[in-house]
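For reference, the chain that follows is the form predicted on its own, supplied as structure tokens.
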Amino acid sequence: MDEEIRLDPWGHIAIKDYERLQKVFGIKPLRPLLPRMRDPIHLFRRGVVFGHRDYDKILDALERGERVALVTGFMPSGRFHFGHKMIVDQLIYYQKLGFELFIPLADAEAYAVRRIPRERVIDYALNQYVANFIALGLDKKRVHIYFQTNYDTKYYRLIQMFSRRITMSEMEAIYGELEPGKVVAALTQAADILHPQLDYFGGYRYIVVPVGADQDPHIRLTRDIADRATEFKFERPASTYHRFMTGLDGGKMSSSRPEFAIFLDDPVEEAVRKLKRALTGGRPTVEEQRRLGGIPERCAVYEFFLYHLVPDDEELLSIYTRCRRGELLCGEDKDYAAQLLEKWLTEHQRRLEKARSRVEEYVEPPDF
């Protein structure tokens, strides 16, 4: 069965069957741990963050009052969209809980694997990613943002030393066919995840890595390396897994598919126009919709409510129920989503404009 599902951290394929994915790769459901979480945000309550590896150990450490850290990276290969926002929402939640945050900007990976010109990668990282981090509310306290090509010697030493702890056949079993850039990218991600455990970087023994399900190959590789690099006495990192943000056509939301993504710097009128063209879970005719009800689980507009636009769980349940009963038609649904989106984006873009002048307060750019 493993051969039937291959997760590709560099691909653009949408995952549909998350339950089967959990069974194949041994990802545990997160919901049983919700009662132990402190004031979980909507992404946890609503099952957007759906699975984990060893997250119970992070909760144990929190309950004992131990120091905990989080690592999650962003590959600056395009503009910042709502799929990226839901990761930052998690970062802000963990920052408020007292986690130390390590946020690598995977510029080396974007250059080598995605083959994006270096200058463009750095511009995306600063003016799209870091600027949006700031505008969304990420604080400078307890946060370390760095470029993969502009960090510390001890971090680079790990990449080289990790190369001895894995074979090509093992990497191909995890990733499939590889090229040199992907091999280096995978080992670099292992260093990203494990380096906070070194005393030089703070000695954080308990680390959680929030990722999309497609990034699980990196987690599995890193956990194997942690076990084998015995000279460092690393602990295995924990991980949580969130669902993809669906593109407006029902595929995966991606910067490489701009017509089916809503970016946080889209002109507001363009973002609204995109949303109103989005695929819904409606029936072919109004009569059928009234009689059979809609299917919000297939609706890109409902997903915007679920992930971003409706913070109140009771209001979200009302939207869902009215859709299922055929009381809420797609036109009305889109109009309401458009109103919420317009209001949110207008305010966010005011903050974003100011944030761009502050990016170098958060990260040091590479000099070439």
Given for the second form:
Amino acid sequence: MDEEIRLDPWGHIAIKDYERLQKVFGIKPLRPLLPRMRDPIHLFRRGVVFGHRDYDKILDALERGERVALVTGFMPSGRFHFGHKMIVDQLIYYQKLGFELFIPLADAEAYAVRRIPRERVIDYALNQYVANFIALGLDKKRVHIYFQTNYDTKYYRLIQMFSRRITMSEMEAIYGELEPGKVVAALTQAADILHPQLDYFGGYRYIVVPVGADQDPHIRLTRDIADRATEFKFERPASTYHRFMTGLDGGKMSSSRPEFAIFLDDPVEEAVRKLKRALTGGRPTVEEQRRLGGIPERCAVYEFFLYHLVPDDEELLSIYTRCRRGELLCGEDKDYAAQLLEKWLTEHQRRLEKARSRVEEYVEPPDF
Ligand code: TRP
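Same protein, different state: after the form predicted on its own, show the form predicted together with ligand TRP.
Time for the whole complex; same chain goes first.
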């Protein structure tokens, strides 16, 4: 019998078994759609974004020249690290393709579910998240960044109307044990995802939601609500799913485990020091590694190359093969990664410094 698995969007586990996710939940592989995508960035080419629901409908809409939008949210519950950067890289790709972007800052969710004080949530949202969006190159045009607690009346009306479209036991089947804060957070997220379909917000029929696989429960709930809230004639939102970066010790990369994540505002020497201590796919001895080769699939440093540091596919492949053949050892590999990281971070932090004074051009902070 198939062992039951339930995704927990509020859990803290690393999701390892992506293939089972596809089988059990009906998430489809993205790879077959790649040839239809315009200039897919490395994250798509390399399978970091691995799955989807209804993404083919987004591609159809693009081919017909229709207007398209994207929604994805960030929970400002800590500092901004390289796992978050990967999502912003996708946002910038879509923005260049002409998508309208809606980016909720999930301060209501962080407050209710993670129990983080308001002032800290707001500070993280502005000085960590939005500042990094700007420094990474998100354009101010065609983007709506908002706090979940500080948006438009019509958005809140959706949350209230959606509450009638789902029962407690259906929600428990999706999420497991619930509490009121989580119910509100889930319905709020449904409003985040569906509100751009209202004429008032642009009337976008084709919406894609790029998220980590842990967010799929919210996607399933939202798609059900879209069908049931018949007065609106909503289209079901499409979604894509990305793998998470693992932490430097092979566990989950999370701001609550700062020694195993690299933050975009870490002092450069500290970032390099963390990277140099990272778990690699190396063998216990140099002799063995020369003989058997390393295992890049298990290497946190290789992951940095793949997600962030080596944009060129051929160079990445050469690092991969030289490691597998035992030609490239971890020491040399780490030195190279450190060099690239140092250069990238130094330049980014110059931009970040300037970006911090510009956040209020992008978003209006709540007054309490
Ligand atoms: N729940 C998401 C998280 O934990 C944040 C989020 C809020 C979100 N609203 C959203 C994600 C809408 C996608 C779409 O990070």
